[in-house]
Structures are given as structure tokens and as C-alpha cells.
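Below you'll find only one chain, the form predicted on its own, shown as C-alpha cells.
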Amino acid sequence: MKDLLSLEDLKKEEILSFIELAEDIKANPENYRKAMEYRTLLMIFEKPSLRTRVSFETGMTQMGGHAIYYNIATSPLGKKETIEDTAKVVSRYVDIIMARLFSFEQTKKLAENASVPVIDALSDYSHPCQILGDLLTIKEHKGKLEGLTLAYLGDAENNVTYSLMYGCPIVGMNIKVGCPAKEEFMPKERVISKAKELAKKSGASVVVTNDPIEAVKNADIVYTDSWMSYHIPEKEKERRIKELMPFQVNAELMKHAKEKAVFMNCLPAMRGMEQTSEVIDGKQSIVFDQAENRLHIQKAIMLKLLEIK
């Protein structure tokens, strides 16, 4: 494996290796602490971003590496620069490589050109940092991953979504989507065809409801994520709202779940849409851990990817 663009084409050891490595970075970072020494990451931005710049960079140091934090707003890239260049220039300088880009398909010219590995840190179509983190977090909290059911709420047809329907059932679990029957918030047809193929080989199922209670019916896992993303506008956020509020997950949805079921949102999140305040600041709220674990499965990634694990 050169680079992670998209889980979809990992298998189930090669999921469980990237856990279970970053468990161990987890339980014993002195150990790593030299791991990335004299290395160097480039971290490549298009989109916005609190969590993924701070735990790459971060993971960098604290393996004794270096990142650097390239902001496209102020670059060449795509006026006087094409990507296919700018991938073959800095793979002379740097050992690795983040982008955070609106593009799936320029993530994948950037990795196609690139001579180093790239990791795709969010793009329209994947989010495999996240999800691999989610995965890491379940697991520390469940005990397991195989057979556990996960239930998705709310705009569906987005990068998270489509981490986690490819994730869960190459890993065993079960997944049910709920969302409102409008192509604007459901998950593309190919990816559920795919989400279905992955599903039948692990056993694990895969689920598009129309019905919030359907969906959390014995979820061991409820998860949401924002109803306005960066690159939805401002003037859409009423009739988003309207649309989804059904799908907001409260304390009485929660209630449909099995009752030692965790809640899960990758941030940012807003009290009062895609949850209510005392949900996500509940006792079944695992938000925090699911955002520290980026830290650990990032780390793992890289260590992964460039060989030294």
C-alpha cells in the first residue's frame, strides 16, 4: 500500500493492522518517539480544518518529525502550477504527504504523480483518517467491532457517510443510514452498490432507511455529522434544517437504540441541529475520545505507509 484515498480498497487485516498499531502508539508513545526522526510531512490544505492540521502536526512531533502546513489560497497550485507537478516536485523534498482537498479525483492525481505516499485527510468523496479513528474509538469502548450495528443520521450524501459505509463492513459490522428520501442527502446509488458488495463477503449488512427509528433500532453506535458543510451555503441552512430536523438525534431517538449504545459525531458539531445538547454532552458521548484518537490512528497511518512499522 503506497497510499490511503479511500477505505473501500482495503482489506479487513490491513483495517485491524492500522488499530491495532495505533493502539500500541496509544498505550506506549515513548516508543515512538524517534519514529519519524529526520522525516518530513507536507500537509497540503484547500479546505478548512482544526482537527486534521493539529493531530498530523502534532503526530509529526511527537514522533520526533517535522510537518510543514501549505495553504493553497496562497499557492500556484491551479493557477501557474498544475497538480501533477507540484506532485512530483515535492516528493523530491518531503517524505510524505496530507491533502485536504474539495477533490477526490485531485487527491488522486496528486497520488498517481506523487513518488512519496499521500493520505487522502478529507475530500468530497473520503475521509479514511476519520473513520479508521471511529473504528480505533468503537473498539477501545465496545470491546469488539465484528457484528456491532452502527446507525447514521441525517445528510447522508457526503464523505463521512461513505467512509463508514465502506469501513464498517469490511470490519464485520452492520451499518443502517437514515435519512430524508431526497437525493440531496442520500448516499449515491454506486456507493451503496459497493457498501452492499464489501457487506456480503464480511456477512455484515447494509441499510437506507427513510425511518430515524428504523435506522437506531438496536444500534450499538448512533452517529451524526453537520448538516452544513463547508461548502453548502449560508442560505441553505433553513430549508436544511426543516428537511433534517426529523433525523436529529435527541435523547427519545436515543431511547430506540440498545440501551448501552455510545453517540458519535466527528465535529464540529452544533448543539441543537444534527443533536441536542444533552446528547452529545450525555454520558453516552464519545466525542471527545473519537477526536483524540485521530492523533493515533494518523500516526499509525504514517508509520504504516512509509514502511517503519
Contents of the next structure:
Amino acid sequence: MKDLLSLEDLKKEEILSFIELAEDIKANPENYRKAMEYRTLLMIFEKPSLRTRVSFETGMTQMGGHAIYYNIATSPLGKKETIEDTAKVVSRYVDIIMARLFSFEQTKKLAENASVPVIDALSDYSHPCQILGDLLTIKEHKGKLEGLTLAYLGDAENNVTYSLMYGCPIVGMNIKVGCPAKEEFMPKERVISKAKELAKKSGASVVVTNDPIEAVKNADIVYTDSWMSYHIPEKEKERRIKELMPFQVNAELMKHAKEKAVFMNCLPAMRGMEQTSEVIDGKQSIVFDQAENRLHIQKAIMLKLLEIK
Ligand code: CP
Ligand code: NVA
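Let's see the other form, the form predicted together with ligand CP, since the form predicted on its own is already up.
Complete assembly follows, chain above in first position.
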């Protein structure tokens, strides 16, 4: 595996090996203090970030390496320089690249033209680091992955939903997606078919419903993501709130999940929108464990792609 672009490319054993390495790194960080000595990570950003930027950079620092924050706004890319040339040039300097570009196609082009590993750190299609970190978090809280049911509620035509729809079935988890019956909020047909194909192999199930209660019924995990993803213009906000409100994760909806269900959100979160504060700030919420695990899983991802571990 040269790059980490989308979870559908991974086998169950590969996902589990990222998680196992992350568990060891988390338990024994001092053993990895020099693992990245003399290595450089390039972090290309076309969209904002808190977690991804800070956790990748901290991860490199803690392992003795260095990370460069490179914002597209201050680069010739797209104006005077192609993505192909960018990939070829930076491959002569750095050991590994993470890219948060708008378009997955562009990230793929970057990976095809780079001789060093490329990690998709969120695009319009994929957010693999997030979901690998989430699976680590679920395993910590539930003691296992296989056989669990995750309910995803809200805007389901996005990166986080897609990576969940691939990652869960690969490891044998069932996924139920609850979203409005509108093309704008529904996962694309080809994503649903791919997810079902992966589920068939592992014996898991994939359900897409327009009924929020049906979606959360008996779930072990209730997951939501922003209704205002980074690329959505502010003028869409009021209309989207109206359309997505039936899928808000609130205390009433949580009652339909299992009693011991946990609540997850990749963050950033807006209280009063995709979830209420009583849920995200309540006992069932594990959102900050999720955020922390980005650090550990990304260290594991970088070490594996560089074949150091
Ligand atoms: N969850 C996540 O990727 O957060 P950032 O946008 O802050 O990086
Ligand atoms: N779906 C969200 C995820 C943020 C981490 C977005 O694309 O903005």
C-alpha cells in the first residue's frame, strides 16, 4: 500500500493492523520517539482545519520528525503550477504528504504523480484518517468492532459518511444511515452499492433509510457530522437546518438506540444543529476521545505507509 486515499481499498486485516499499531503507540509513546527522525511530512491544505493540522504536526514532532504546513492560498498550485508538477517537485524534498484538497480526483492525481506516500486528509469523497481513528475509539469503548451497529444521522452525501459506509462493513460492523429523502443529502448510488458489496463479504449489513427512528433503533453507536461541511456556502444554512432538523441527534432520539449507546461526531460540531448540547456534552458522548485518537492513528498510518512499522 503506497497511499491512503479511501477505505474501500483496504482489507479488514490492514484496518486492524493500523488500529493495533495505534494502540501500542498510545500505550508506549516513548518507544516511537525517534521513529521519524530526519523525516518530513508535507501538509497541504485547501480547506480549514483544527484537528487534522494540529494532530499531524504534533504526531511528527513527538516521533522526532518535522511537518510543514502549506496553505494552497499561498501557493502557485492551480494558478501557475499543475498538481502533477507539484507532486513531482515535493517528492524530491519530503518523505510523506497529507493533502486536504476539495476534490478527491485531485488528491488521486497528486498520489499518482508523487513518488512518496500520499494521505487523503479529507476531500469531497473521503476522510479515512477520521474513520480509522473512530474505529480505534469504538474498539476502546466497546471492546470489539465486529457485530456492532453504527447509526449515522444527517447529511449523508459527504466524506465522513462515505468513509463510514466503507470502513464499518469491512470490519464487520452494521451501518444504518438516516437522512432526508433528497438527492442532496442521500449517499450516491455507487457508494451504497460498493458498501453493500463490502458488507456481503463480511456478513454485515448496510441500510439507508429516511426514518431517523428506524436508523437509530438498537444502535450501539450514534454518529453525526456537520450540516455545514466546509464547502457549503453560508447562504444555504437556513434551508439546510429546516431540511435536516428531523435528523438532529437529541435526547429523545437517543432513547431509541441501545441504553449503553455512545454518541460520536468527528467535529467541528454546532450545538443546536446536528446535535443538541445535552447529547454532545452528556454522558454518552465520546467526541473528545475521538479527537484524541486522530493523533495516535495518524502516527500509525504514517509509520505503516513509510514501512517503518
Ligand atoms: N474532524 C476533522 O477532520 O477536523 P478538522 O477539520 O478540524 O481537521
Ligand atoms: N463533513 C465535514 C467533515 C469535517 C471534518 C466537512 O467536509 O466539512
